[in-house]
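A lone chain, given as structure tokens: the form predicted on its own.
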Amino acid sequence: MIDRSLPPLLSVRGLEKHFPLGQGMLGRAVRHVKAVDGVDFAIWRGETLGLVGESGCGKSTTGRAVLRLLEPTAGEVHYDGMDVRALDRESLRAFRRRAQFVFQDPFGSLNPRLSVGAMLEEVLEVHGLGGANRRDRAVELLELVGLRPEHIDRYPHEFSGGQRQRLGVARALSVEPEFLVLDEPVSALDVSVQAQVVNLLEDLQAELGLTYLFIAHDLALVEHVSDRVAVMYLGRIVEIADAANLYREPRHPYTRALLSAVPRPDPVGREQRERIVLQGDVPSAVDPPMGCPFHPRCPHPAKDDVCGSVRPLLEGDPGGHLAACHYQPSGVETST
């Protein structure tokens, strides 16, 4: 049961990760990618948060940051109570132990030089955990991905796609963490294996009580697994909301165009759904545009010069459905 009450376990604010484009005459960076602008969220213990949007709008670049596997540009991110940005190399190495990051591309995360177990124990050494029975820890963590304890003398090549994400997953569980950023997980995998793997990281979340950024394009997939959902779009969260209300009721535009074209199961065809074609291109991260990062492709009939020149703000009602829109449904508070 996810209390709110609580303080979050994962509290997000500001955070931003630009990359240099190009170098001036002294080195110094003439232009940046904004990949990620200025995201604010929060994760309680024990829950998903979905993280959507189309490719290239910084869902990875946010994950990695947040775990400072890429350092972030600005902005907070603070775990526990801990400031993750303020935690020196040994502090970082302890904060890692109970925050790990599962990668979309199982196969170019795992070394192929080492057998399964031993790219298990190695995990296990490097944190001091298992001691003397490292072989026999890494054999109960491939039990509990659901493979089997002769797999453990096998090297990655040898698996199957669905079999290496499993693998990735016992190895971000090899430290006993609490919270997993789980980046497109399924992604590369057939439609029955995404489905298998699924299951697997539902039940590990209720037997371990852990806690999930779920990083996906499939929004079908995200409702499914998430209890909120965050959408984003061009380096910034548009909207963010529990999942029923989300899909049920979505107030950005953005988030309407792209729950338009997720298919619904409709045999008898009584469903009448209009589907929302966004025209134009996603605007380049090297140069977004000013105010709404959406406006130069939104749909939306009341869209005028505020859009082009403000910056809407991420807000909403009071339980929870936030948007960053200027023309919100009637009934929901905005700054205009």
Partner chain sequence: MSSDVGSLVVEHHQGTSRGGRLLSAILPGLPQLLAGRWGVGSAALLTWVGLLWIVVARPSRVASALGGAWDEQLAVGTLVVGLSTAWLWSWRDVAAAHEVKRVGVSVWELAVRAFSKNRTAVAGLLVIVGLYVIALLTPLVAPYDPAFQGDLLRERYVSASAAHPLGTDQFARDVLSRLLYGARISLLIGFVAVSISVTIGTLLGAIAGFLGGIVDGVIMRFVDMVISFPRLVLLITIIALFEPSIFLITAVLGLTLWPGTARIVRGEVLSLREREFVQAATALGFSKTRIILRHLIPNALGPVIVAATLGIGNTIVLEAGLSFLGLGVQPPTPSWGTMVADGRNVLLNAWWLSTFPGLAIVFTVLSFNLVGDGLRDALDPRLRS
Second form
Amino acid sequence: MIDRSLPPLLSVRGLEKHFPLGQGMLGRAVRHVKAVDGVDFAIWRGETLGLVGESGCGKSTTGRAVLRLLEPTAGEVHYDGMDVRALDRESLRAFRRRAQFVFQDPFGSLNPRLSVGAMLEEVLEVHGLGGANRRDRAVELLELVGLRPEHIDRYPHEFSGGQRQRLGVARALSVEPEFLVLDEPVSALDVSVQAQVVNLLEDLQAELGLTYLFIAHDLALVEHVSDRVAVMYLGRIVEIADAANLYREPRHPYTRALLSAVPRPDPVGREQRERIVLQGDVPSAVDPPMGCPFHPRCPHPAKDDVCGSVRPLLEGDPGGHLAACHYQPSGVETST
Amino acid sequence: MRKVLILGVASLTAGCGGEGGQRTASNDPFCQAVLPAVEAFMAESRARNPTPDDPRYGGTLVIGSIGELADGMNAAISTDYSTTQHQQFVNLMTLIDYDPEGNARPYLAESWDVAPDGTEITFHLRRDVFWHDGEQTDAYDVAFTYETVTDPLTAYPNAAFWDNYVKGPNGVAVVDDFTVVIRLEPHAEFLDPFRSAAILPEHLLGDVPRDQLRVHPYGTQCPVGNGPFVFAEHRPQDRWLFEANPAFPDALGGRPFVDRYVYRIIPEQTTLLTELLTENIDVYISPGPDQAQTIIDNPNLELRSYPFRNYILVGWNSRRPQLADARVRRAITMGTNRAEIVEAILRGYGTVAHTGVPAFHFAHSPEALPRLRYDPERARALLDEAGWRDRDGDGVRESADGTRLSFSIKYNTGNQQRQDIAEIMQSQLAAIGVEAQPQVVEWATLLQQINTPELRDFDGVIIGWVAEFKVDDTDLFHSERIDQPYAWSGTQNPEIDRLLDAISITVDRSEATNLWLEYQRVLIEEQPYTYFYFPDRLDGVNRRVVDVVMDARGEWVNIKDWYLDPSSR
Amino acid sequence: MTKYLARRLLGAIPLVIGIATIVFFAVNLAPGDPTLRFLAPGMNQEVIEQMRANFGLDQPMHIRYVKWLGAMLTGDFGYSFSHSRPVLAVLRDFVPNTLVLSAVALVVAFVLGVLLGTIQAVRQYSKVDSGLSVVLLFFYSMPSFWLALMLILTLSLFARNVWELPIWFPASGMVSTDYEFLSFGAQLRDRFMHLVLPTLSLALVLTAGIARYMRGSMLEVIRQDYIRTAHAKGLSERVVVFKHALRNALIPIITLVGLYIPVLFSGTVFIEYVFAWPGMGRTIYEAILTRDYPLVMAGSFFFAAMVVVANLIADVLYAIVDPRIRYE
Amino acid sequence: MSAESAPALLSVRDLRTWFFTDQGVAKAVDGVSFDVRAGETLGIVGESGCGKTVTSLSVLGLLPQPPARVMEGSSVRLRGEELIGSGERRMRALRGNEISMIFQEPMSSLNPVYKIGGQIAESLRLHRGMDRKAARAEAVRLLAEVGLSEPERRVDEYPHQLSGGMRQRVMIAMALSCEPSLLIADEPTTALDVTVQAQILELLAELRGKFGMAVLLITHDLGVVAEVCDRVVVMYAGQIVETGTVYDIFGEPAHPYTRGLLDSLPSVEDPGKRLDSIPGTVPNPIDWPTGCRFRARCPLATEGCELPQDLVELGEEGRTARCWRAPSLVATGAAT
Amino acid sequence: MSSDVGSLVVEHHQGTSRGGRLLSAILPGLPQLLAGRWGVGSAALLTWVGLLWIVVARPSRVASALGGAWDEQLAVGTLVVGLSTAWLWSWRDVAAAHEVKRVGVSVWELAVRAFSKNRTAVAGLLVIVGLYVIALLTPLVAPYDPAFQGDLLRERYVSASAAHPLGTDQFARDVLSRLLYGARISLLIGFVAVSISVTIGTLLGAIAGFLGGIVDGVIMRFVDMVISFPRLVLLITIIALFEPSIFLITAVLGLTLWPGTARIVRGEVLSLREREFVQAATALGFSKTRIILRHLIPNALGPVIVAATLGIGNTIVLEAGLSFLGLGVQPPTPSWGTMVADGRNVLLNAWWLSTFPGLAIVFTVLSFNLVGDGLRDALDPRLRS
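Can you return the structure of this protein in the form predicted in complex with its partner chain rather than the form predicted on its own?
Below, the chain from earlier opens the complete complex, with every other chain and molecule after it.
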């Protein structure tokens, strides 16, 4: 089980990723989209950290930057004691055998020209895995993700969305990793199929002892799969806590609004339900607001000038419920 | 937005070239200065010499041709055939010209005297010839022209005309305003240069540095001539427009009949033919033999054909071992059915050539010469005799040391007739065991390959010459010129040297005729070239143009006498 | 926008110089030189050397290159050997003619192409669609000089002499020889008549390409959600196609303006030759053959510059048609 | 609500819309019947490919024909007037006037090259015969109505200058411009973030009350259905499998498919509980299974399911299910 | 709409009996024709009958070609391969008709199916294949040696007759034979030039697109330069100034065409680079070379194939244009372009000289364009309805 007394498998500090926007007179970028703007978190071996937020909040970029699919602009990423950002070409390749990525779009994440077998065998070949019987190993992988051996000669377009997502998982698992970044792995799928894939992921985690960073926008789903949950807003984590705590006692006004906005599949008492409807839209990440990024939309009654000028730190109980708000409900100690 | 765009185009269309009308004012300062004078003099002359009341006067004559009048009316820099014709007969005047028999007759020069020792010619000029800006044409113009064309700085391409003349300050002397003396070494056909080089206006060009003449606006932007037609407009690559000169001397026929004469440049022959057939042009200069029938078939048109001054030849590089032996060269000539080729390629519009002496030349008498007729049997025998036999049975003869009788025949790109000759020769020579490979080379490259004395990178080359009235083969075959560009064949024959030297100084024609005949006999024996044919000149002319004379002297000889059938105007 | 355009123009300078440089060396490295045009019997080596000197060809190539580049940057293109005039004056004679021809052809091709492409897209897979495709491709597949000759034979020669139609088009030139004596209206008509065959020959070839792109672009656009929105508003097919779809479908077509300008200029070489149109295409071709280096280089420079300008125009059109684009 | 007694505003009977493709005939909608009564909100819910969107587009005649064809015998009546075969001119008069529609992708549903004011005014000028000035003033008023700040300025903006939520508001303004009696909303919030979704749903509810129009809401999100609908139609494989009030459907689902869908969602009460997924995938519309189309995936399938199924009436009016076992399932109240 | 379409498509062949096999043994293609598969059926039948006709009508030519020059041997080889392919294919097709194979269907196969539905495009393809086959068979098919000159005085400019189906030219040579030999030159130039350009263009475009940065900048500036200059002027400049050999023309055509391909490939690669499967390849630790060669180029190939098809057509037209300017393939080698250009001056009295090669160009290029268009539709799912 999860042992938090050990050092975390992955720890991220001050991670930033800025994308240049347009070009100036001399070809130098004048403005940047601050997609990820100072993110800290840690994941322990065997756990699932859920990362939620609305579109454009930087959760996907965070996932990619952690695995260096995108080069971070700043910050530290340590994986099992290694400095991920300092890896050279060879050690990066070794790192990628240990940490893998599953993509959101089941249509775009598979090379349409390669059959399933060719795709899996290629990975095995590149990493020198599977010995002489790479095809057998490929079949094994298919079975592992609940597909049939005869699927091996088919092409991606011959599969349904759910099956394709299974293929994505199989491909990630082919290098026998211990850590997976799952980027919205089920959001493109129908409800009934979503449940299949979620169950598969949970089974695999149990079976293979995997660690997940689970990125999604569906709050109910994240609650279902995660041990801990981090909520992102405008490139920053605004709240992070054990799943149960976060959903029961959200501390950040954004988290609260988010939770209240989720439609519930239960019409009973819907008229009485209290819902916090936020005003306006998420501000631009090119020019995020001063202070608390959420303050322009914040419905908190105590909102004041401080919110507009001082950036709140992620703080809270030592037990692990942290929020970045100047006005957290319970009197919490300030942790530096 | 769209409206603006279309309007913009429309105004562009309407705007450019709209200047129309009279002499185009080039913004060059020289032209700005000169053209008003022309305008004024013409207006004055028109008033003085009103157009006679004769139905033959009037109308616009249009001639179409594939080429631009390169370098324009500046006679000191141009060599192009059509251009020189315009200088001689349209815009400028020469001292003398030729009658249809090729005898010199007065033109700008009223008369001339030749010193008994043949070292001086004195020209007496007409006094009624005026430059189109009103200045009188006088002896200073003649002297200026002579000095200019003989000055190396000018780099006059035809400077060789003047090889036997005295160059520098002693070459010419102005006796009075209308009398000028030219000094020379005695030689044959000494009058010919004065027929070919037109006189230029000294008062306009006298101050121009000679090496700058080429870029002077006179030639193409505002030539001021003294001939029967006045320059009015030149749109490069499109047309030249000339107008009748009302001040042209009555003694020489007065103003031309047509009001305006347009020379149009149409590079594509099919287009030209269409324009002739749709009567957009009156004369089509030199259509191809293949187009002749279409012209003949049209009742409104007339095909004119006449012997001309050019001939086509295959020059052999005798420096090559395969071609060093004159017997081989004669065999090649005999193995080629030139009569058939004339019939086939020229559709009969031409005559087989045996030497480079054309029909208009006084020494032209092929019947007095031995001729190498098509005779494959004799050709084979000759080759056998020369030691070329097919020793390995591959159909191609070899010499004793194993050299194959195989060579290339080069010709330039884009010339259908030469290509045809090469292909037919290839096919016919194969029958006598000679392998000839046609090889096409871009024109400038070809000239470099054959003309560069150190290079001479060719075996056989198909090329054409336009002969002047004065025929002189010295540059081609005289062994003294072996290092000069045109000694393609590398001929070194003392007999030829002797005869060429003699011909060049023999003034008397009957004496010269004998020398010419002797020379041609040697030449046929030597066969430095396989002479192919003298093509006839063809011209398509609309029948509404009357009194047209076209002969070896050229198309424009009597253009001032042409008139347009009044009913067609 | 102005700043953007200025930057684009600056960025185009190396491109234009690069092209002119390639052409300079291609022309200069080739065998032969301009003096060869003056072949005449007895022309000896000295005359040729003097002529070279008069042309300024007596210096080594790299020095000529530096001189030429320097002069060009100050706007001095030198003298044309074959026209015996400053190159700029030669350009001034020919460039407007080529521009008229290609501009009209471009407009005709675009109007036709856009219209036909739209029709094809709206009637996808119908007989009209495939019929138009084949007809347009037929013209597209013809060598343009061949098409030009065919047009001359049919619309000029046969129309006048054989079929004796009331209307036939002149086969060459920009105006008739009696142009100066015509009334203004007749002059306009005369110019139009002379434009018809050359522009048709140039435009028909392009039309197929434009129609093809337009069809594709239109097909993509009419599948867009906002077209469905327009239908859902109750707009008629005509309004939906010509108001909502056309403008969007035109956006990618604008890029073709820039792409087709070089193609068009290539075409002018043939068309100007066949129709005796005194323009740049024919002039540069003849300049190459006569090795008129300064003119070849200046002509190349002009072509490259026109392409740059056309691309800029395309960019401006882009911004006009597509509000999403703002150049900064 | 007195919905039951009101006459049907829109009455769809035996609607069959088939697509004739190269691969075969896809029976996307295959015999669908339902009523929308004045003023009510009817939800059509189902997974992708079930035919819900095709149904809505068929009502307005917006499907490209070919390849689509509305088959003989289908009937769509608006206040008793038959729309199938009524002619393009008549349909155009109704579209955007009596019936208007909003779509899933607010990003792409507005024409990018025209100002939003013009796009709204277009409807007004067409159906209301307003002149340019009046239409513009009305557009400003409508933009204010849908809660867009600074409507005077917004009216001259282009779609790309607006956020997704704002664009959906513009779409709504456009749809409401002629005060339609029926609004078809096809997945109006699917592409939006939860907080914006909440805004839009609230706006729709508010406007519906104000204009008294009926809404046909098409969605795959059971939560949204539960929040806003009065009655629900569940579709599967081109057919309706269950109808009823929102309370019936969520409280006592009668069809095994409906149940499966609800069970696939993470439970609110017990987030950690393993999900119950529906096995398999949606069948191919070119080749629907015979008999009960859900049979292959149904946990309760037995003998008898291979026969074609009809909608079975269950007690109250408007409560039906396409399952021969439904009455007994409802009676036993077996909610697994 | 359907998620599982690809695998459901099943070959429905008419099951055939022993009769079908017998028929196939005699006339390959006939059983397929009878089954209504006119495309493949007529192709097989035409190949069979056509090639057999050569053997029957020209036995001596075939025999002598066996020991002849390399192109003659190639022709015999083509003959043998063509005959056996048609026969074997039909036989196996008939025999295997009832077997239904059920393996994965790749995107290429889907494109082939989409393409084969496009009748005009298939017709174009058949024409092209036919042309290439005829070009290979020319030594056996052509009635005369293309350089053979008849009687110059009597057989020049003879219009169509039994002896010369398309008439004769100015040397009394057979136009049909020259047209057939010309096909070889024109098709070869088109094919080789485009191969050169596609290879260079694809590699450089993929490298520029994937690596980006300075490499991209340098390559694309060069591409801009070449692309924004009228290609013909560049061609004329180079060809006019040096000797216009087939080799030079082909090379120069090829070397000036690639920037277009490079631009297309770069554009494709730029968009592919953002696709998740390419990111997945990076995440799996694949090398850049592998990603470019195995994951990017194959996926960018669709538009390249289209461009190549259209490019061949373009090149043939361009070669004709060069011939018009006297810069094309030089005589006596017959290329269509040269034939059209040479014959144009006699259009009014010997129209066949220039018209037949002209039509040959038009129809060949038209075929290439139709195929290109068909491919574009087949390979670009966005244009399908």
